[in-house]
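Below sits a lone chain in C-alpha cells, taken as the form predicted on its own.
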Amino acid sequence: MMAKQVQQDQLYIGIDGGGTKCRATIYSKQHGVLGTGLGGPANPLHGLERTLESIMVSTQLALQDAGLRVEQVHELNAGMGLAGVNLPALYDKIMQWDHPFQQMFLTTDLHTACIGAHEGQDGAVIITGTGSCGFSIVNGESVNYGGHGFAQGDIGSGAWMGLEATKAVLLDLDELGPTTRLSGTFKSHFNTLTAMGIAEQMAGQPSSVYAKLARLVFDAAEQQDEVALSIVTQGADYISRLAKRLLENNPPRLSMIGGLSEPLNKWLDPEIAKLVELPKQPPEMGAIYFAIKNVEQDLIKAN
C-alpha cells in the first residue's frame, strides 16, 4: 500500500518516437492524462541529435499543454519507446544521454506499442507506418520480427512503398520499365517533367519523406494501376506473413498500429484481416505503463 500511495504522487511521461514523429503524453495516476505534445522524427538510426531534439520538443509541448512549468521536466518518470533501439549500439547511445527526467526507462517502440494496444496484457502488434515490424508478448516471452530499417527492410511500410514507387516511376520515365499512372502523379507532386528532376529532389532523403508518397501509391492502386497494385499487394503479403509468424506464439489479441494500418487492412489475407483488433490504447500510453511498472518494481526493491 505504501508503494501504491507513493506512486499516486508520481508524474509520468510516455514518449513514442518513430521515423516521422514523436508523441509525448504526461500522466498522473490521480488525474489521468494531463497534456500531450508532438515533435518531429525520433528514430536514432536516422540521426541521434534529431531524435533527442524531437523528444525534448514533444516533452516541452506536453508540459505546456499540461500547464506545468518547464523545470518540472525533472519530476517526470519517462517511459520511452523508440524506433531503432532494437539495435544494441543505438540503445546504448540513448542510455548514455544526459537526460533531464527524474528517471528514464527505454525500450523499443514495438514493445510500448504492444503494451498499449493490449493494456499491459499479452498480445501481438504490427507497426505499419514509416517502417514496419512485428512484436508479441506471451507468458512473459517476447519475440520480434522485421524492423530491419530503411531501406534494407521494412517491407509493407510507407517508406518502402514510397521508395518502390519512386524506382518504378524513374524506370517508366526513362522508358525502361512498365508504364504507370504514378509517373504523372509524381511529376505533379514534384513539379518536374523529368526523371532526373525527381531523382534530384529525393536524393539523400530520409525514410519519412519517402513515407509521404505512400498515399499516392494507394490512390493509384485503387484506380487499378498495375504497378501500384503490385507494390501494395507485395507489401500486404509481407504484412500478412508477418502476422502469421507472430500468431505461431498464440497471442490472445493482434492489433495493427501506424498510418498504414487502415489502408492496408483491405489488402491483407482475409484470414488475417478478420483477426486484427483495434488497439485499446496508443503507444505513448504503453510507454507510460512501462514506466509505471519499472517505478513500482524499484519501489518494491527499495522497501
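Owing to the predicted nature of the structure, the values given are computational and were not obtained by experimental measurement. Here the rigid core means the biggest group of C-alpha atoms that line up within 1.5 Å when the two forms are laid on top of each other. Numbering follows the first chain given and starts at 1. Compared with the form predicted together with another copy of the chain:
Treating the motion between these two forms as two rigid parts, with each C-alpha given to the better-fitting one, puts Met285 and Gly259 in two different parts. Superimposing on the larger rigid part's C-alpha atoms between these two forms leaves the smaller part rotated by 15 degrees.
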The other form holds:
2 protein chains.
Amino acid sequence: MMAKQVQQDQLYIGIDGGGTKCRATIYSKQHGVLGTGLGGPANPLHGLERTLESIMVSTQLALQDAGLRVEQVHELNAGMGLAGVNLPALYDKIMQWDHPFQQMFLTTDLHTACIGAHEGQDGAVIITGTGSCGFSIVNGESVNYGGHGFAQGDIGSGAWMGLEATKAVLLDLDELGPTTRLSGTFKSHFNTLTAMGIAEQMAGQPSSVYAKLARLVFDAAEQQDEVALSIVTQGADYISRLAKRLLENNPPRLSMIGGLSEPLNKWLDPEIAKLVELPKQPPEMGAIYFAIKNVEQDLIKAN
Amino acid sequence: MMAKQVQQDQLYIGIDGGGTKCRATIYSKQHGVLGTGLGGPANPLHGLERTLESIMVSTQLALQDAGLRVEQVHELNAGMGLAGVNLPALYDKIMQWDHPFQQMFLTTDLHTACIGAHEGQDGAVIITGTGSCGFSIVNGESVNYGGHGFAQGDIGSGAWMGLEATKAVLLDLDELGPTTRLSGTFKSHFNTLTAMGIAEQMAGQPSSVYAKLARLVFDAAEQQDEVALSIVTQGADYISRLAKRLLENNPPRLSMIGGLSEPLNKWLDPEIAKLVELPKQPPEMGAIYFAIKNVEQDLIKAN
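Please move on to the form predicted together with another copy of the chain, as the form predicted on its own is already shown.
Every chain and every other molecule in the complex is listed next, the one we just looked at coming first.
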C-alpha cells in the first residue's frame, strides 16, 4: 500500500547550485511545489565540500518548509544542476557522494536552466550574468557555446563589461586612449584620482567584483558615451551571434536568463530580440523535470 | 685610517628584485664589479617574507663571489629596486626591515631599471616582458604609465598577447569569431580538440603562463595570420603610443627592456623604433648608481 502510494506520488527535489547560492524546491506531481530552501555557494569548481554542505542546508530548509520530517530526505528523488559537471572527473566525484536521497540525477546547471526555461520541453537559453554562455537541447542533443570563464571568455557578461571598462578607464587616465565619462564615474566609485589607485583596487579581483561595474557601463552608454557604447555594442553583438549559433539547431524557444538579460535586450540585433521569450520556470524546476524524466524512464525500463 | 679608506672606496650592493629571481651585484668605485649573486623570487607584492629571504640569499652569494667575509654585509651600502614600493604602505614596511646593511636606499624596480639603462643619467624605459609599462626620469622628475597588471592593463605584454590569442581561439572554435591558424597551434600546444579543453587548462592561470603563449602569436603573425597580426599590431601600437607619451618629457635616451623588446621592435612605429637605444647597464647596476647618488648627497649634506 505504502509502496504504491509512493509510486503514485513520488517526492522530488530540484537543486540549482550557483556561485553565490543554492536553491532547492520539493515537488510532487499531485501537489505541486511543497516547499523551498536556500543555501550558500554551491559551485563545485570553487570547492566540493562547500557545495555538498550547501546542498544539504537547502535540502533541510526545503523539507522544513514543506512540513516534512528530516528522515524523509530518503524519500526524495533529487535532480541537481551544478556547474562544471560536464567534466567527467567532477561528475564522477559528485556521483560517488554518499548522498541521503532515494536517487540522485546529476547534470549541468546549464541543462537544468534550459529545461526549466522551457518547462521540460526542447529549447535554447543564453545566460548573461557574471558570466555568459549559450546552451540548447533539441531532440535529446545538447550543445553549448561560450562559457569559457573570466577573463578569456564570457564576452557580453557583467564581468567582461566591467573588465573592458576598467581597461578603457586606465588607458584614458594615462592619456593613452580615448576619453570617456567612465573615468569620472570610476574615480568617484573607487574614491581615487589616479589610474594606479583604480588598478590596485581591482587587481586580482574575482569576476563577481568586475561584474558589479557593468551597470556603470550601461549608464554611460545611455548617456551616449562613445567608449561605453562600444563596450555594450560589442558585448550585445557577441550575444546576438551566440543566439544565431544556437538557432542553427532549430530550438522551438529561446530564452535569456541572468541579471544582464534585461539591460542587454535593447542592444541586441532586433531580429534576435524579438525572438527571445521569458523563461517559464526557474532552474530548480528544471532540475525537478530532469529527475521526473529519469525516474519515469527507469520505471519504463523496469516494466 | 680604516674609516678614511672606507670613505674613499665605499662598498655598494645593487639589488634588483623580480617575480622569478633576485639579482645582486657588489661594486666599488675604485674596483668596479666585485661579485654577483642570484636569489629566488623577490616581488614584495607576492610575499614580503620570501622577498627578504631572496634578497639575503643573493647578497650572501654576491659576498662569497666577491671574496668578502659574511660580516662585511654591514659595510655594504645597498640600493634596491623592488616592485610595488610606489605604494607608501609597502615602502614603509620594507624600510622598517631590520636589514644588515650599512645603509639601505629603496626605490621601484622601474626606477633602477631606468637608471641602469642610461648609466645613471636621465632617460626613459619601456619594459615589455610578462607585463608592460613605461617610466622616465628627467631633471629629477619621474613619471610612469601603464603597468596596471594582468588582465586589466599591460597591453602589448606577453601575458596580454597570450590572453588575446586565447580569446580569439575560443571564439574561432565556437565558430563565433574569425578563423585563425592559432586555433590549430593551440590545439597541438594544449593537446586537446575542444575550446573547453583549452579553457580549462588556462582558467585561473597567472600572467606568466599566458605570457608563454606570446611566441606562438608572433610566429602566426610572421605567417600573415590576420588574427595574430591584429593582436601584434594592437600591442605594438600601444607600446608606440606609450613611447610617444614618455618622449613628451624630453628624455635624452629611450630604451626597451624585457623579453618582448626584440620581437616587438619590427612592429613599432618606425619613428619610435629608430629612437630606441640598447640599455647600457642592467637594473642591478641602476640600483648601485641609486645608492651612490644617495650616499654622496648625504656626504654633501654632512659637510
